[in-house]
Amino acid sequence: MSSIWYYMERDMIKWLRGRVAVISLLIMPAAWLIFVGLALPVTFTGNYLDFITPGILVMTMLASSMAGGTLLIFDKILGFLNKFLALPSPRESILFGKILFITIRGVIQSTIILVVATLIGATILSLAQYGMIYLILVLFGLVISGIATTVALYVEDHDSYAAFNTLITMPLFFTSSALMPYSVMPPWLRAIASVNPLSFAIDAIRSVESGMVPFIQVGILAILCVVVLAVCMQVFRKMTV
């Protein structure tokens, strides 16, 4: 655990020293929420802020987790990864340290979104509901950050990973249930959104907002998290740089 913490602390210190990166990562999700949640003339739902906030939360975790793969890319390019692999600490600690940092960063951004959403008119939930929302976001973030970090092992440079990130992130968001309910989607979009992993997490958070406990969704996310992390561990154990 100590080695995982040190790897996480290293990335956290590096992130906090880049003030522009910190400020932009905290402002952008809030800007999405304000401009989309307040600017769109929506008639298909009562409080659009309550509807869109889960989508912005999940999108934030997706973007933060996918961007986390660049951490490993730069470690490869600068030669740090080779040095880390030569240390006596388990290789998995590199993986879990980065995943822990990426998830914490996403949770910080999500907290900003929840605060802003409350300030501009979203419904205030109970502590138990907020706790369940954070659980869903953390599980989702662990899954995506595990996949992103593993993919980064096989990408040669930052530009290639940035192209992969854009190719995955934006189509997933715009074909999910983040911006509109299934009932107003055209049939082709409804079919895609129903199998979109983002929609799965978004719908789970909306269930929490409506007072239900999404046991099935949380259970599936937990199982998927264990499977993804187990596969990532095997990849890291066998990797060579």
Second form
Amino acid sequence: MSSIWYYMERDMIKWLRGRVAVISLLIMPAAWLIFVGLALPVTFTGNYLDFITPGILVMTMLASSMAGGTLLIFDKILGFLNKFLALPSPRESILFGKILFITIRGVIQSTIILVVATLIGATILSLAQYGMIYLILVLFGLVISGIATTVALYVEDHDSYAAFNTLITMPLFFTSSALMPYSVMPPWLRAIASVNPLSFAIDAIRSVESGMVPFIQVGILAILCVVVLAVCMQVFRKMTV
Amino acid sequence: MNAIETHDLTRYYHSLCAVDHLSLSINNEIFGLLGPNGSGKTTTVLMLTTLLHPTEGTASVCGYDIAREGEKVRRQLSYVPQEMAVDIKMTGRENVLFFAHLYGIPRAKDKTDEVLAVMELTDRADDLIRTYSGGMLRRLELAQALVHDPAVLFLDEPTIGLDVAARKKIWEHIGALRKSGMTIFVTTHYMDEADLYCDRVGIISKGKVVALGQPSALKSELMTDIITAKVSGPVSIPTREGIFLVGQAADEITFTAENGREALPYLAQALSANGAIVHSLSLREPTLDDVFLHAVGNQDEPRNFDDHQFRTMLRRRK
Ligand SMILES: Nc1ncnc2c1ncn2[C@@H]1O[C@H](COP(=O)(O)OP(=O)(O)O)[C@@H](O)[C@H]1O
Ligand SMILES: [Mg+2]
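Could I see the form predicted together with its partner chain next, after the form predicted on its own?
Up next: the whole complex, starting with the chain shown before.
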């Protein structure tokens, strides 16, 4: 199982050495937060920054996890995957190494967002609350990166994957509860937003912020996470015989 | 027990038969699988390294079945694919250490230093490999493959795209590994390299083995020498038992002869007796290229050696 760690380490080293990629990945969500959180003239809530932060956090986790699929595509196209598959270490560890790296990277980004949000005026929460927010984000990240890497296994080239990514990420974000509460949505949007998986994670984080402990949502996310990872592992085994 | 054993190993891609009932026994040698592009070399290697399922037939590596005992097979082998896959954002040492970790080598750092030294990369080990030459990258891949002391090493076109000196070096390293007891399965479409460095070769065409044996044996089985005469003036072609005309282009005439040394003086005398001026005569032994062309002729025409076809082939190469 230690091979999961080494696969993660490889991606981490490569990511940290691509300075432009690191900076853009760290700055983008912070920029979102500042422009959306501070610039929009919003009246439906007291502290819009507190309202928008969960949305940006989940959105960032989504984008980062989806982009993670690209890593596997390149490993496949460039011949790394075949090299790794010919090693005696368990083959699934390639998959879990990717998922682990993607999730860690997402957590790093989330931390930056939380820090920036606090600096520009978001309410400071208790340690337990931050803990729960991270738990929700990690579970959500695992689910999305599991799906993303599995889709990447099937996709032949990078362009198709980029198209798939755009097709999923943007619509999911704009039809979620990230930007506005259900009460101010037009009915059609409310209907979509309430079944949007992004809203599910966002609403869970908002419950945490408002002082509740969302056992049911976290439980559902955890079960979903286990199911998705189990399915991904099976698919990976089948794809790589 | 042989290191590699295949029995009717076959692979179809849809209706295309890429590898066609391949049966080989390989042990303690440098075995070269030779063939032009698209003849099924890579497909064979992918099956033997458990990266691709055979459609039909079986194969084993160190006694373990490639279809049923994949993990055990992978413990015995190392595989260097045709396309180079090394991380250019990492140093040479990091690239090798990564593989040492993945193989679960106990003293990974020491072992990494050791293989880097064997591959003559110690001086540059801490440079990012984007600064490496093609030959160095190939040696780095060999170092990655060697960290776990495999019993069998699979190399898919290890010298493709390298300059002459770099190729020679790679082959010298392969030779040294062979001396240390490793079985090496190497593919190439450079017949001359295989001739020089492989203990045994299998020539493959359209997925089928058409010739198998030691390069020297295969060449002598052809039992012909190739003679080229440069002439001018009126030329009439001499005929004699055992000498065949292969082709005539401008002032150059090519023959094959069962016994070249005896044919030379005869040809010189016969050509000039007919009024031609003979400027030069050269004799060369057949190469693996000739073996290949001969064998491919046999494949299309399953009867025995067909001179006509062989001649057409030789002419086409000109
Ligand atoms: N994934 C694939 N799908 C379909 N055809 C393939 C695939 N891989 C190889 N082939 C075909 O199989 C034949 C053998 O290919 P390959 O084993 O790569 O040959 P070589 O390595 O000797 O150049 C070729 O005709 C090639 O086009
Ligand atoms: Mg090939």
